[in-house]
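Here we start with a single chain on its own, the form predicted on its own, put down as structure tokens.
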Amino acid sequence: MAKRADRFVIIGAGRVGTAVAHLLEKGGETVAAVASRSDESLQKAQRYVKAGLFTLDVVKAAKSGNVILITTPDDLIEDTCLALSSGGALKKGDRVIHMSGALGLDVLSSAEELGAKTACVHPLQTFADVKGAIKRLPGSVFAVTARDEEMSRWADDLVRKLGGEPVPLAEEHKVLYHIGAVVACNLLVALEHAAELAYQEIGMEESKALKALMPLIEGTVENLKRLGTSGALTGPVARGDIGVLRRHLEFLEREERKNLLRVYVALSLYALDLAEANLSRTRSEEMERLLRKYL
């Protein structure tokens, strides 16, 4: 019996969903339909995707394929899957995949009850727009979570079709995995915003503050690529410069900058973990005591 060809359906025409559909078509795969909540997002998707059907009706879209990729916001995934299941859009042997980094496979349980196979593939990447997503998905690591070996192999193959590198992720580790991604990406942006505000306060125009910091940020990222976290760490903690560290902490406390002080102390303690191998035990312990006074 001939193997049934995959016909992909994208539910959610945002940045990731549109980019995934584009890359699948570019690789010769069939995207049968794209569904979304608004005409505007469907119109934007049509700039990048040639799918046979663009619709606001998720059930109608899902009925046209046998591989359903749910790329909606996380809070909508379970309800979307339930709508597909109760609407008669799913059948035994279909594949239903979501792309959330934080959620497990339980949000697809209504599809599993009908005999569909489920998985999650999550790209460890950031996407500010569709063009950026199309550029950055290939070459990215994708965390793959599946119920069984057959589905795991199929999901790995899907990731490779998108130009990514599949890495297995146990369901019980998903939340910690996603926390790591948020710290590395989203909170990094928030941290740079804090630095940007500090530079604005010393008189630098808003348009110039981030521009001034960018070479430092880019140099740090380049050092991370070459040397890893332990090798890339510089600054007062790495040098064991407790005098500078004390002045920073006293200034933040005196000026009542409590939020920035908490961030500075917490991250400096992580930095100290990295720096300990290159510091004397006495100096390391002295710096830790100083930092913990401000917790």
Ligand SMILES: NC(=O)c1ccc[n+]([C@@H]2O[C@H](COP(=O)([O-])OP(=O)(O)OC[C@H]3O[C@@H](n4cnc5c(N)ncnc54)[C@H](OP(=O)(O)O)[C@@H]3O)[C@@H](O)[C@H]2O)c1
Second form
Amino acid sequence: MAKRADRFVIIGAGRVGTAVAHLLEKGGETVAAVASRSDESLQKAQRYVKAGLFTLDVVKAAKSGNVILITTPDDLIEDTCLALSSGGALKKGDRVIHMSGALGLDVLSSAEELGAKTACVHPLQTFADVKGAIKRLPGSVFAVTARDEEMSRWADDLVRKLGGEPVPLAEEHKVLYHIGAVVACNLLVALEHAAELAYQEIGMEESKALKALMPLIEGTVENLKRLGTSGALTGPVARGDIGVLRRHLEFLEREERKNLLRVYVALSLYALDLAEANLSRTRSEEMERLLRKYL
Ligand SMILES: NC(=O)c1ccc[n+]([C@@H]2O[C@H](COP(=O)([O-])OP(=O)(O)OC[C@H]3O[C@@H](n4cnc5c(N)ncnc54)[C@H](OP(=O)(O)O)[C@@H]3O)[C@@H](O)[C@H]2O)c1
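Same protein, different form: I have the form predicted on its own, so give me the form predicted in complex with the named molecule.
Time for the whole complex; same chain goes first.
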């Protein structure tokens, strides 16, 4: 029997959903429908996607295809899937996918109960807008979580169609996987904000503080690419400069900058872990004792 052609439906015309629809069409795939919550997001999506149908009716949209990509905010994926299942939009053999890094397949269980196949396909990337997503989805690593071999292979093919590189991710590892992504991306931004605020305090204009830090940030990313984490680490901990470390810690404590002190100590302990191979045992133990006093 001939295989059914994939007819994609996007539920949630935001940054990721719109960019995925655009890239699928660009790759010759059929996007049968795009559904969203507001006319505004549908109108915006029409600038990037042809699709046969743009609608606020998620059930009607899902009925027009057999591969449903739910790209709503994470908190709405389960309810959206439930609305499709109870609305008669799903049938045996359909594929229902979400793209959240934080959630497992359980949020799609209502579709599985109807005989649909499910997967999560998460791009390990950050997208601030549709244009950025169209540019960065290709070339990104995608974590693929699926229930069986056939669905894994199909999801890997989907990732390749989008220009990405699939890597398998077991469902039980999703939480730690997502924590890794949050640390590498969102918390890095928060960390740069802490540095930005410190520079504003010493008199730099708001618009100039981050700009001043940017060559340092970019140099660090370059070193990370070339040398990995241990090779890229510089600064007092890497050098074993315990005097500087002590001055920083005493200052933060004296000034009662509790949050920055906590972050500084916790991250310095990770830095020490990286630097240990290049420090004498006595020096690294001395630094660890000092840091732990401020925990
Ligand atoms: N952005 C990233 O960096 C990134 C990276 C990796 C994975 N992801 C994942 O990709 C998924 C989508 O994220 P995003 O950043 O694209 O979110 P987003 O830009 O906020 O888009 C979500 C879209 O869903 C629509 N929506 C909300 N409730 C809906 C409902 N009940 N029915 C139908 N549509 C609804 C919204 O419509 P309105 O605009 O009309 O309200 C919006 O267009 C999430 O699972 C997220 O975890 C995002």
